[in-house]
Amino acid sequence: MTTTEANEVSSTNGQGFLKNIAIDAVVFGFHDNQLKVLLIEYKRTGLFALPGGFIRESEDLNVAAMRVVSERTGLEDIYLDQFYVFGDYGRFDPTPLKTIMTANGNKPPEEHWLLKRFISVGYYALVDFTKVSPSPAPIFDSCEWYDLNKMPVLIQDHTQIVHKALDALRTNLDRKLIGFNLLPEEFTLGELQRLYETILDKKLLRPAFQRKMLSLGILERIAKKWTGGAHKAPYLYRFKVQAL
């Protein structure tokens, strides 16, 4: 978010943006059997939140979501999935926004558009966090990776949004994994299993996991991985082109 864009969002009437609807993005990061989530901390407030943003009047929803995530991660080609719409009245709480805006020298009037009730469209992404340089908005926040089991308290219902996104990721992992592009072009079933175990946060039985993955029809066996002993060399696989 540029300084100009931040000023536009902070304007009292939010001219140029759709009112009462926002985007919250849960960006999961995976690498070396670790699963993290990207969070922002608003300056001078101690408040933590998910990366989020607003939709321009002339902007497609999915385009807006990609813009929001790209601004925070520095990545342009990200696989995003819309997973839920959060609209319960109980999530409405203008207090954090008042605190954030006041801390940045912009005490808002009660009729400010950002203090109204918002419905939020949730998106999630899964990226290799070693390839991401988080890009905080220059005026409002810092942006860092956090372990899922060590998250700080988040504003409003953002903790619930993270949990809902994680449930969606786990439920849809078989169908969505190819799009996340987290594995090398050629990989072993052991590497694939470790990815699953990290995301699912549980150990899997090797024979059952291999049967399941091979039955999905998305893998192509290509060769054996040389490890010094032919009888110990695991097969290498890649995703089938037609499955991409």
The other form holds:
2 protein chains.
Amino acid sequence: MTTTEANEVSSTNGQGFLKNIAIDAVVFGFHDNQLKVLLIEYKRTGLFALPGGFIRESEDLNVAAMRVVSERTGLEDIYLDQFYVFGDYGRFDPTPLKTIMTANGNKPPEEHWLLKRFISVGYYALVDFTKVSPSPAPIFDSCEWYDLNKMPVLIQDHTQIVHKALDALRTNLDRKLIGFNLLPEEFTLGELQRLYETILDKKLLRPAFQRKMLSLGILERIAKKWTGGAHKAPYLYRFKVQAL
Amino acid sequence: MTTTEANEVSSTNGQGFLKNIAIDAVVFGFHDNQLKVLLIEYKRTGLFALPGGFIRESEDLNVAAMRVVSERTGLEDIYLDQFYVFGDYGRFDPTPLKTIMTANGNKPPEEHWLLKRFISVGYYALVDFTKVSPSPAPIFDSCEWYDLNKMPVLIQDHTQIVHKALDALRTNLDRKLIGFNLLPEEFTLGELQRLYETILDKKLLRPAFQRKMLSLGILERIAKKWTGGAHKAPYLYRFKVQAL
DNA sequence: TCAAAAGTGTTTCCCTTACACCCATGA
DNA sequence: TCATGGGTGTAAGGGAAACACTTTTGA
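After the form predicted alone, can we look at the form predicted in complex with another copy of the chain?
Below is the entire complex, every chain and molecule, led by the chain shown above.
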């Protein structure tokens, strides 16, 4: 988010953005055999939240989601999935935003658009942890990876959003074959298996897993091997570029 | 929709409703071995559309969707699923609404809230065809079932919404075991199979289908049988009430 | 030589597929 | 008696589960 954009967002009437609709993004990464989530911290308040944003008046919803995640990660062409729309009235809670804006020296008027009720479209993003440069923005001060199991308390219903995103990721993992988006371009079957085991939170049998993945016909074995451990060198694989 | 509500909706500023968000509902029914969809026709315009509506300022999104479908079907406790949020800018097309409002004698000002861009949360509903009393509302004049394969041209992107709803129904059919919602409380396995065949648009093997359904353990065979044809009387089944 | 991880072989088991057969019923 | 649709039996096929074995490499 640029400073200009930040000024737009903090304008009282929210000129240029759609009203009552927001985007919340659960950005998943995979590192050290742990699932990570990208979280924003608003300094001087101790408040944590999911990266999110709003939709410009002439902007596609999916483009807005891509933009939001791009701004926090520095990446382009990110794998994104709409997974749920959070629209309960009970989730409406302007208190944290009021606190945040006040802490930044902009005590907002009661009728400020950001303090109105929002319905939030939930997206999860799958990114290559090693390629991400988490970057904060003028209106908040830190943007960092957190272990999924060691998340701080989040504002509003953001914790439930993360859990629902994880549920969606789990059910889509095999159906849509999306796990690869969390790994670098080239990876071993062992790394892929540890990813699956982490997401699904259960052990998988190695022979079965290897055969299953290879039988899908979407992996390409790279001639070059990898080395480093006191054991047989595994093959590297990558996504097969689908034939047109 | 009552007349009072209709007046609220046609007020220029949309007081009492969330801005820029709408709901579109694809209500599926099953009759004569055909999938049916509930459509609205705006008279004096020849325009057809999906039932839809808006969210009140203090209303849950899912409650609003239930309300929209209730109003058109006369039912309560309807099976509803969010399946996608349609948010492309390209779908913004105020022309048909302008036509409709003009045809009803309310030529709207350009800044009328209904002519603004909306992001639409798509729901599909599964209802018992025999229990539905399709009912129109003051601002439109007919609400009827249409064969999925013989739908008229719909306004905006509503035709694509129907197709995407059907896709979602197909992928969820086995995963969520939701097909039963399209049948009366008591049904034969033959009826259930014809429902599945219609939705999936392919023939299924009878013995396999029966065993699969029964092995799920969610069907309860009712002692009473049904009669009428020149053949063995099939058993009636119903959803087993899940034990708490 | 050994431990560790990778890759492959093999057997068992189960579910699905495919087809056959019997049952009940009305014309 | 026959056609029609409903229910069940059964054998074959395919894939997953479980386990064994070999291979490669560094300590």
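Please read all numbers here as calculations on a predicted model, not as lab measurements. Residue numbers count along the first chain shown, from 1. Heads up, when I say rigid core I mean the largest set of C-alphas that superpose within 1.5 Å between the two forms.
Asks: Kindly check if E144 and Y237 were placed in the same rigid part between the two forms?
Replies: Considering the two-part motion between the two forms, E144 does not move with Y237, as they sit in different rigid blocks.
Asks: I'd like the rotation angle of the smaller rigid part against the larger, computed from C-alpha superpositions between the two forms, in whole degrees.
Replies: Angle of the smaller part against the larger: 22 degrees.
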